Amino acid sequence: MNFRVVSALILRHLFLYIRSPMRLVELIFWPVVELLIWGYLTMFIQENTTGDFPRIITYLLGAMILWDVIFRAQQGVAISFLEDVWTRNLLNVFVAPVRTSEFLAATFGVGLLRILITVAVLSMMALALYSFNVFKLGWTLLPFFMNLMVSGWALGMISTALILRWGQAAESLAWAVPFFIQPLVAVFYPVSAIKPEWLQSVSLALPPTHVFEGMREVLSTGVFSWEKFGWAVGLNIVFMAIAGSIFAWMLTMTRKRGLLTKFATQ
């Protein structure tokens, strides 16, 4: 892998952000929007109910903050290819010297970035707004948010290859793949809220849900869970083998029958 292959890519896509305003206002209105449509439902919550509700005020603003790292990073995937696609760019990446490998890792640190502007802001205006702190989960935040991201590069990938499958009528899979799962991964209420029952091992067999379970725990307990990152660790892994098969496979397909050229046309 050509490391200045991957950063020229991501500069490309750095200077689409820079001269183009409305791309960072997108970046930034709907988390916003989202954090404050949970923080004003908390206070309403709080202001009518009696009982243990700070502990669940950190569940849902927590859960809302960690979910928009798996929905940014999968993204950073997806977005980034259709931009090549919708500024007719996308023949020139793939006839110059560019390895799948490298366009996915300008992919994955694309969304990166899109990660640490949007967690920077809710993060901000969780603590200004709801006295809400995301860092009093401490070091366990970072297993936390690298589990969530490659979940999230793990979807955008296979969202990419939907669209190659399906071409620029299945784009609005791009938004629409992360919230395929979100009710399976447990991100604002525990694993045994699912039904029916047998929902539970669908949901346990994804990564994220080990991860929402895990912090849960944290805000609950204090105690870090070694289990729970274990399997998603582990699962992260094979999910993201299976993605990056299913991309590449469909690219090599989508390359042999010439619909690169129809992506570049339409």
Contents of the next structure:
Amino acid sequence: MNFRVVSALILRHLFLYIRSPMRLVELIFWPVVELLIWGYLTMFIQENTTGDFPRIITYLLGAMILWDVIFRAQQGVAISFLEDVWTRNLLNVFVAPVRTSEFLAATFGVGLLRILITVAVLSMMALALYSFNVFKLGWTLLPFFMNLMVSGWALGMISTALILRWGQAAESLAWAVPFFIQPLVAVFYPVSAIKPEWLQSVSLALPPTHVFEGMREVLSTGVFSWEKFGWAVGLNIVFMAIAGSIFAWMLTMTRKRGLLTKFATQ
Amino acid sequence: MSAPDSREVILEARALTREFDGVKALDAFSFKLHRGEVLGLLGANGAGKTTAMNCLLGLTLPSSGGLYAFGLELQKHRIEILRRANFSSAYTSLPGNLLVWQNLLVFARIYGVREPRKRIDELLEMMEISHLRKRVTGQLSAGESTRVNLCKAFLNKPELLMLDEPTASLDPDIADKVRKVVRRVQRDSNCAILYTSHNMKDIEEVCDRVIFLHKGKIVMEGTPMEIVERSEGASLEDVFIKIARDGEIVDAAAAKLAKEESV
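Let me have the form predicted in complex with its partner chain next, following on from the form predicted on its own.
To see the whole picture, the full complex is given below, headed by that same chain.
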């Protein structure tokens, strides 16, 4: 892996964001809208009910912010690839001395930058508007964050592989893929709420489930579950390997079928 | 028959075949490109030029046959080869939302160019487009855009340059400038260039040798002048039209010889 090449590819995206402030707005606009809606809704319910609601607010807002880590990481990979397609630059990149691993590493880097910007803005807003401090999760935030980011990268590679195979017609997958798994990874509710019960096994086979379950445990008991963390890390390694293999396989197939140039110049 | 070329072979295709759904887009295509040589790849639409170029760039995998650059097998040493090569096409563009210098800086860093800013300034000056340095790439005219693409292609002082229709959609004045620059860069650096074009003036002015493709096969090969003489055509354009329309092998000298031999 050549870090000069990776940094050059990231630099291209930095130039893009600096030159197009509207792209920064896109990074922040939807998460802020979601935060406002969820925040006001939970506050309204809290004012009109009694019991355990303050904790539920914490769950929901924490889950919302952490879900955005997956989504932004996935978008970082898929949109970075699509940027090259939209600007007809893909061929220039693929005929330059850029390894697939370097190309992917750069998209991961862009994903990380996107997450940092989004999470920073959301955390500040959640603290100011709802007195929810995401850093209340303490040092446990970092392993949660890292695991979700890796899950997002894996989903990003799968989205990109599908776009490579089916061309621009499959572009909407860049936005849709994370939502295929959202109902199953127990973002806003525990795994036990997923029905029928056999779906809970599917849920437990997905790495983000263990992160969201772990987050709820930290917020309710203050205890960090090393078991859930271990499951998340292990499953993420498997998911990254599977996603990387799918991407490499699709890339080879597009080269074999001669689809890459058609796709890149259409 | 001309004597074998003793110059270093930079790029070589050996019996390169590429099939799409049972149809051969390239059929046992073989050639050698030597250091300091400009080789033109000609043929009508669908003749196999683009497939050949894509295989040479590693964008499309051949069905069979071998590809070698600098004596190395392309598929096994892709990155090593691409570091010493570059490419420009009328059908690709640099990201339109970045400034010209930003695009060139990104590619200069990818190719590991030393003193990239100095190199970029040199190239912009050579192309007579220094004034475009801070312009948005997507707002350039076709001629300006082509010259910026060529700056990108010359960034790493490539030993192997692949130019796909570099003068397409350019006015005669700019096309003439582009041809002169390509020729100058080639002379100064002694690099090998593979050049495709539908503009016969380009080929006559720039190329040392030409390969005519028809249905994925080489039907003629030689210097532009030799080809015109052998095919008894009035010009290279005549030869092109004959091959494109009826696909006949218009090597009249070879046909005559074959006839004499059969008698």
